[in-house]
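Starting off, we have a lone chain in the form predicted on its own, written out as structure tokens.
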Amino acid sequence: MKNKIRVRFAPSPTGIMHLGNVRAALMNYLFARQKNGTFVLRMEDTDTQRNVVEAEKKIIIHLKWLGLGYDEGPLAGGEYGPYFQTERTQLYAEKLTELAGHNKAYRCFCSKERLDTMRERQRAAGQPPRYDRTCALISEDKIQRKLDAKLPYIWRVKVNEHQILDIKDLAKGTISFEMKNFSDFAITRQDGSFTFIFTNFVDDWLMEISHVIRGEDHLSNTALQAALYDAFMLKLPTFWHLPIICNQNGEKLSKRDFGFTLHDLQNAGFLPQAIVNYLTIIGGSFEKEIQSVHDFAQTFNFEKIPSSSSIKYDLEKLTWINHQWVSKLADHELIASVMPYVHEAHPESVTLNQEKLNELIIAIKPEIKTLVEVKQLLAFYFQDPRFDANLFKSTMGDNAEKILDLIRSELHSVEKPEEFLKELKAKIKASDLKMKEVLSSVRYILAETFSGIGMNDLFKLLEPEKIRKRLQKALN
């Protein structure tokens, strides 16, 4: 293996991008760009009955969406191709033979029914499951005539039982695997096709990739790999298993769980920055938490890393830096990003002046924590607020009559929006009453809240007719 930085993100296209998978491609990128390597996409497509329809194109677009780009793979193109495994199927099959002829794999012959009665029996006893070698101890002349026969067969990797192998962890260190431990693995189906175990292998070692950054769900797939690196006398790659993603009760994310899908965060209105920062630093410690991709490319310390075997999702914190990030936008990315949501939220919008429109998205800008929060934020201007007449009385207790009667001598001068805040201020000031409760009791009869858009914000959006409406209606 010549001495440069190959990695690779290996996905199946079995269906949409998890939280999992986005965090293994981010690491891939970040090590790659921070040693100056390259990041190779190889789509591990040999499941065919899994694979979903145009689920390649969409790895391919979400990398792209989240800013991850890749040096080496479909469309892209290198040397090491092909990046599709349905496309590999020879130099597996050449390297299968290689194995067979140093006698270091053989054919197995057993039924599936076989297999499960000896598991059941070999549980029963108390034994780990494992395949007992039988079909290892056939004679040539015998599996001739199951050859003849026709009868269905895998190839099995020979496990050298005596034999402790080592790899290289970034996170763990070094990593034994005692290979008594583990059985005679199988590297074929019964169809003739090759199992992960071993396309992965092949793949990367004919791509030369030196560091394989995977979940740490493969670690037991590792000390098979490591097996097939040994029985071809290869050097192994250095590995980080990344550690899996939970959720709040310690159980692996999952399906039931929002924002386990980059879908979900996508249509949630969560940016790509926030999320790329937001798994960049989960499970971690960062002095400066905030950092664009490119930032963390150059700051990430690889040769500090936490070797806990599972990190726990925080959505609360998510949505933090999401709304960092979309305060980092510049007002017009904003109004493009939240526009598609205006519009399905608030059809009105459509035919609204744009600089209005504009105006509108700017002034909520300090509240939105994900994209999809604009759909209520502007819920005021384009909808009349209901007044809750109970939830007022319970916010504002003992005082809530005195605040609306005083709101109600100042609505003379409501046709001027800016005399009318005035004067409600000096009155206030006036009064044993606090600033903070008349005002915020003035946003919730105009706006349906009690915190959020400034006070001279919603005066100068909200036109005066309107102010007046709802303000009468509230106090009558």
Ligand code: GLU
Contents of the next structure:
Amino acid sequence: MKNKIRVRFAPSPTGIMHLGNVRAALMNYLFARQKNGTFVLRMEDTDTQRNVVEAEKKIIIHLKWLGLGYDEGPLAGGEYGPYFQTERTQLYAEKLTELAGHNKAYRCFCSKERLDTMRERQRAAGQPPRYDRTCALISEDKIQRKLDAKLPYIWRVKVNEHQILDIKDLAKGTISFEMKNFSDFAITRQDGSFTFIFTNFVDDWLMEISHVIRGEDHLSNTALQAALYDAFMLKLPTFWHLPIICNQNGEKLSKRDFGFTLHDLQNAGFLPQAIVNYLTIIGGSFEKEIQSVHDFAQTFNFEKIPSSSSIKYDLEKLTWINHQWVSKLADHELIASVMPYVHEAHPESVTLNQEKLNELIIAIKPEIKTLVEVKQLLAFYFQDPRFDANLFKSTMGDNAEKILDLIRSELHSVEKPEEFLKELKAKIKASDLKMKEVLSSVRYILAETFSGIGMNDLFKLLEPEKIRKRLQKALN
Ligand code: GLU
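Having displayed the form predicted on its own, please output the structure of the form predicted in complex with the ligand.
Then the entire complex follows, led off by the chain already shown.
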């Protein structure tokens, strides 16, 4: 049976899904699953100027790809709908009427110019910018005259500057907001539409959200929303303000940082399991780091959350986690996932028989950290290697010529690769060269790499004809 734990992911469809969004969705999801609660998806699409076409569809597709299914929301429906804010205007209007009826909000007719000048003046005087309440004090008559004259206005909420409002945060404990630090804030725009502060509050209230889990960047909004809960005499939800994800220099992660968007990571062949795994453990310490989202939902400790306000994004760690998840994939899953990359990088793979392709992919499986790497890892098979004599010499040093001579001396058996390899090894043993240096030279000649793929694999995967051609080309 579902209890009254209700959480929500409330993205604005204004652009790309980035890791901050994904982490917010994930933490809401984990919380709901662990507590047998309800996970709601709500589209905060009221800022129609900033909405991006198809962004809503993409959010839904991304959540599905990540395995973060929601219980209520667009398409899924639910008792608390509609789940698009643009379809909830009537509800916001009703709540505004209530607020105004209790004399807790007022119309503000001040022009933008007046507000700008005031702000400038305050700044120059070293005061915090705040609205001076001119419009809170005008008479009913005067208001009516302005309305008759069709002067544009917005609604502001009266902030009680003597008040201190406390909220409960899962990571930070109690946070107190001194309301004297906040100005009377706008809840509508001049075109009559409602601001984020208000719609987000009304919906959390009407959708009976018990826990608001979102980015730390919303903390100052929370103070204003706490004032709204107070104005309507409502019980506040519990909050969890998630730390901001920063790059290695400690700056807020941005589009310039690779891996900021989900799109980046998808393109580079990161698996959804790895992304949610990484974003679950980022900033925390876990005995068992590699776990599925389902397992984390059982064990994640929401009672003991570190209270840092930023965490560092570590692409290397994410890559390591991805490597672990790639190795967990069944061969057929891996093959299906990498095939588009293989075909894209090596078009001739389209005509290769599937069995051979499977064999190639399984052979490189232990090396694959991100799926896109298959392009490079399979290049040895599809592309004729280039023998760079200078590079070879500088790598092998004084022994370079001797090594080539030794390999050359065995060329007669190259029609039978197994024999070639066996006899070559015997010759190395009898010489003063090291097994490793000669074999990695053979690898370089055959695959243009000194390390990586195992020699036996190489001889198994490359057809004898290919082996012969490549050796002869480099050595003759
Ligand atoms: N639409 C807001 C955002 O995308 C939602 C914030 C919240 O979760 O309350 O940042």
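None of the values given here were measured: they were computed from a predicted structure. Only the largest set of C-alpha atoms that superpose within 1.5 Å between the two forms is called the rigid core. Numbering follows the first chain given and starts at 1.
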Core-superposed comparison between the two forms, residue 64 Cα displacement 2 Å or beyond: no
